[in-house]
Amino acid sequence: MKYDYDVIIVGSGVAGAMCAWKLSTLGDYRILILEAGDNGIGQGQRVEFHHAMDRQGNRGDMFAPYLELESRKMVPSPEKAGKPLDAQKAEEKYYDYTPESQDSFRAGYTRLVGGSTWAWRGNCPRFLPSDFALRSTYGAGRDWPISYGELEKSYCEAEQELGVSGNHDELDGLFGAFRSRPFPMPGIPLTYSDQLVKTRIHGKTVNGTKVRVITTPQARNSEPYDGRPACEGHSNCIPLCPIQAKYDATVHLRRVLVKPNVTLRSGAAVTRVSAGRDGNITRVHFRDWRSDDKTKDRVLTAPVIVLAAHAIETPKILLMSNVANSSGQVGRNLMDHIQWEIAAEFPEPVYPFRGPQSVTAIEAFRDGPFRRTRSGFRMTIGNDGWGRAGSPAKIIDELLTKDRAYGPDLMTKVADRVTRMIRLSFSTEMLPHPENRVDLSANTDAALGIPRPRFTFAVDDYATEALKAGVETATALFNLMGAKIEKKDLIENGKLNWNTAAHIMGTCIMGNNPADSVVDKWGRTHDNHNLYIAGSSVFATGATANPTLTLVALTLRTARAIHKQLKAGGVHAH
């Protein structure tokens, strides 16, 4: 059979871009990348995004740079997702909920060429060995079908490709997570704030645990790397790095699109995949929203299809296609990193907002026997004031309305308080629960008539108990620093306060057993030997590390598996 392409990849975020690039280095394959969004990937587009961000009322909103794109209307994103359930039902125009939902799903994402890496913070810690064996180690959650040791070399390759800065000696052997290679470049230098914090708490013991303040591995250049400049410290990582010192997927898109056999088709919203005459999933149906007939399905073919459209859009496509779901697990086991932060005033000026939004972290609370009953947590030391807990504008407003401060008195008090803003945030692990899921809503988006995602979601006790432990630990750490905590209770009016880390995971989880998982250890669906899934949707558990480095390491493995299959089958479109 003659195919249009050798491989069709749905999604141009970090998983799709990395998969396309890796395949292009392994063989002379004809590759098509389909992307629902539509935007440029060059410096001119970055400048336009920067100007659009500056025109928005809330410059720190992760969607602010991208709100003027036409694609926002045609393929909407969840722009109001970070709200409680009742508020989100009233305001969010993309997420829907079943009556069984107890909580809103608060993680958002951007549908762009380059995906959400335009707006991510860039933190790239690895999972721990126990994160891949949670069930066998602690009797909670699930085990992955791969181990840390199997993934370690791919971790090194992922760090090289993303350009991760970090300090090898600080992290080598963390809870057994050995490193076989150093980072591509040294870690981001500590800010003045980080130095002061480290002086007061490094080496101290809190709740029986020795605290170490270490530099967070980040896909952010500490020196010129891969043709991109070193970080200039704009403290604007979310929602946009103005100079691309922080990695985003356009790096690999630009690299791969210079090859004549690789094509990107943007403005193409995939509606389903289907089988060809041989029974294999070889057909991709999509709608071109820039055409005159926006709701007409177009079809292209390839012997291998890769869905890399993130952990919400990917299961949507599978459910619309009615494929790869003999286990009934497509869309299930939806996870996020449930997060909270404590804000405080340091006893002396720390001068935040100079450098990235965070540079250092505390890894010591990520693992231990407590994981039998509650999650660990990973702590970030903020360099962005109070982060989401409150901006400098909040302090100015309080001084104006409560203190009635004006003129020189206002300026003095602002200078005193804003320079001492600091925060500690902590991300916890949800367990993979089949009842936490995304499926198809009866409502469709206005432009293309594609079903919106519908959620059944509740924050579990495993994460909730970890949030409580995080509050206790952050409070103890601030007491050691002599900092004055800005009070905001975790439980308020009987309800749990929490934020999202916007780390969307699960929904197409990997496993050895086709009866309770969607893909195998290589990302290939159990039901269809030529349909692969790349990205964080394949995560069996969420751990407490940011997911991007792990999903890239897995994607590199998946690309090698696809290459092996294509080479063995000798199937090409040309």
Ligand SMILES: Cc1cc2nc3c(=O)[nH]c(=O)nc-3n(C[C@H](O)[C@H](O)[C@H](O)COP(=O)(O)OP(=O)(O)OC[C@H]3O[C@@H](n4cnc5c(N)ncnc54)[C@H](O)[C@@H]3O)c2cc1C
Second form
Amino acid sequence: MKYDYDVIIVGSGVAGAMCAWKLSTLGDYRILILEAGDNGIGQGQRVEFHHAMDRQGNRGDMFAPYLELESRKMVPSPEKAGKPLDAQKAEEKYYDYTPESQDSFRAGYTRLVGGSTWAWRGNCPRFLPSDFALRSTYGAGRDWPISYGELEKSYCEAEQELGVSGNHDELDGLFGAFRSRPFPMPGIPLTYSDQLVKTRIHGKTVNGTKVRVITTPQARNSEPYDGRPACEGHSNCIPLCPIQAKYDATVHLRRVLVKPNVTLRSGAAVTRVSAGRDGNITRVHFRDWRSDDKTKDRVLTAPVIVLAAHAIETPKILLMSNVANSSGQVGRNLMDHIQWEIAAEFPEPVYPFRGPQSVTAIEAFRDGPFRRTRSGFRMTIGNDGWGRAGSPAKIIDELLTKDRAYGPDLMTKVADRVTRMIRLSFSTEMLPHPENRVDLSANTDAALGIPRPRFTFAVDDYATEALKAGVETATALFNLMGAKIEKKDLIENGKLNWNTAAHIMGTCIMGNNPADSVVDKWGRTHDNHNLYIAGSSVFATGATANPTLTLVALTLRTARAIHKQLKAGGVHAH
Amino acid sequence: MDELSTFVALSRTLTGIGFLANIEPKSFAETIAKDYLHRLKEAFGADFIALLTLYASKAGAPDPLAALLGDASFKDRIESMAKQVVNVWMLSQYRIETAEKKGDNAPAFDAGFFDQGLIWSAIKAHPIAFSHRSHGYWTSKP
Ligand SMILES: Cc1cc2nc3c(=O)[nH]c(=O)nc-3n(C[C@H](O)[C@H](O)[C@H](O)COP(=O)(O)OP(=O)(O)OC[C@H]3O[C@@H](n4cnc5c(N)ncnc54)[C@H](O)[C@@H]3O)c2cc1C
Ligand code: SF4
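After the form predicted on its own, can we look at the form predicted together with the named molecule?
Okay, now the whole complex, with that chain kicking things off.
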């Protein structure tokens, strides 16, 4: 059978880029990456994104640098998703909801060449052994079909590829998570504020747990690495690192696209996959929005197809194709990390906004027998004032509106308050519930007529109870620091306050049983032996660690499985 | 006083920023002041002119700030204009407040000189996204 390519990968984010790169190192495969976005991946584009922020009033917006791209009108993505249901329905033009939906789905993503890592923070903790065996350990959620031990080598490889800085000794053996290799570079040095915080709380016991302030493993260079500079502390990691000291997927795109057999086709919005004459899923359908005939159905073929369009667009493609869904689980078990933060005024200046937005974390609350009934939480210490809870602009406004603090003392008052701003954030795990789902809306997007995603979503008690525990712990920690908490209640007018971590997981869930899962432990769909899924949509549980390191580790395994399959299938017989 | 001088004097009164007392002609600071004046007039029209006019009527008072804040019309739109004058100098940003959206909930607009915002030196930080320092500077007290 003659195919256009050996492998077609849909999506050029970190999952797609990493899969393409790994495959290209394993064999001389003809690889096509189909990407809905259309932007550059070089230094010129980065500078342009940086300047785009100059024209955006709200620099704090996590998508500010990307709002002027033409692609965003052609292949929309959620840009105002971080809001409660009512507010979101009024403003967000991409997400739709079923009438049963109790909460909004607040996580956003980008549709860019290079994907969402342009905007990510870069934190890269590993999952814990118990995260892979939540049901057998605590009787909650699900077990993964793989263990921490099976993934450990791939974790090391992922850390190498993403350029994760971290301190081996602080993390080796954390809740049983052994590390067989040190990080490729040492941890990012602690900020001045981290040092002040650490002095006050490190080694203290809070709610029966010993607190250790440690450096978050992060895909941020602590020394020149992989041709990229050490972090210069621009404090702009979200939404864009101006110097690429923070990893993003353009690293692997640039690396793989120099190979003559690897092609990127941008401006290509994939709508579905379909079976060839042999019954295998070998055809990828897409629309080329840069062409004269934007809505024309175009088709390219390959014996292996990888969907890496992230955890909303990937299940949408499967649902539009009506494939890989004999379990009925495609789009279901949708998860995010449900997050909240407590803001406070430190007793002395901590001088935020100097260095990365967050360097340190407290890992001690992630695991324990309490996970039978509620999630753990992972806590980070911010170096960006109050983060989403309030900007310096808010402080200025408060001083002027409430105190009418105009005049000679204004600058001193602003400086006094802003330099003492500090936050503790905590991310919790929600369980995989089939009722939490994304499916296809009857509404289509304007340019290409592709169905928008429609959500049915509710935050569960498992996460809510952990948020309450997080508030209690953060309050105790701030008391130890002598910091004055800026009050914003977790529950206001009977409604739960929470933020998204923008960690979208679970919509093509991984498992051994084809009756209740979509992919096997290699990321291959149970129903179609040559259709693979790469990305956090395959996660069986969400844990409390940021997902990207784990999804990269899994993707590297997936690439090896594809290589094995291509070798066995005589790929060059086209 | 011409309009620019009134704006500069108003800015100084509201923010307390010393250098606004003697801006050299044709200096960068004058360029910024002209630009901010132009932008605020463009964005707010009559509301902004009303603040300038009110201030001009108080500029000769022994304590112009007290006179301005004490005036019965210093509220609502005029007060919002005063906040925006502070915002442009501090953050190079202004907000269009409405009855529903106030303070940092109101949409923000860039005023063109982000890295010249006076907040950065006040809080001893570089403008966000514009560090001119090298790796690790953040470990020590500024
Ligand atoms: C503000 C923010 C902060 C974050 N911080 C962290 C963090 O600190 N740590 C962490 O681990 N994770 C973080 N994340 C999450 C992280 O960004 C994602 O886990 C990661 O980018 C997912 O990679 P991906 O390749 O699967 O998806 P993406 O990076 O989203 O890439 C998917 C690609 O598919 C393309 N695509 C979509 N639809 C189609 C289609 N129909 N046809 C063709 N192409 C298509 C998109 O354009 C995109 O290029 C953060 C996310 C955000 C938004
Ligand atoms: S602190 Fe600045 S240089 Fe460092 S990773 Fe973040 S944006 Fe890049």
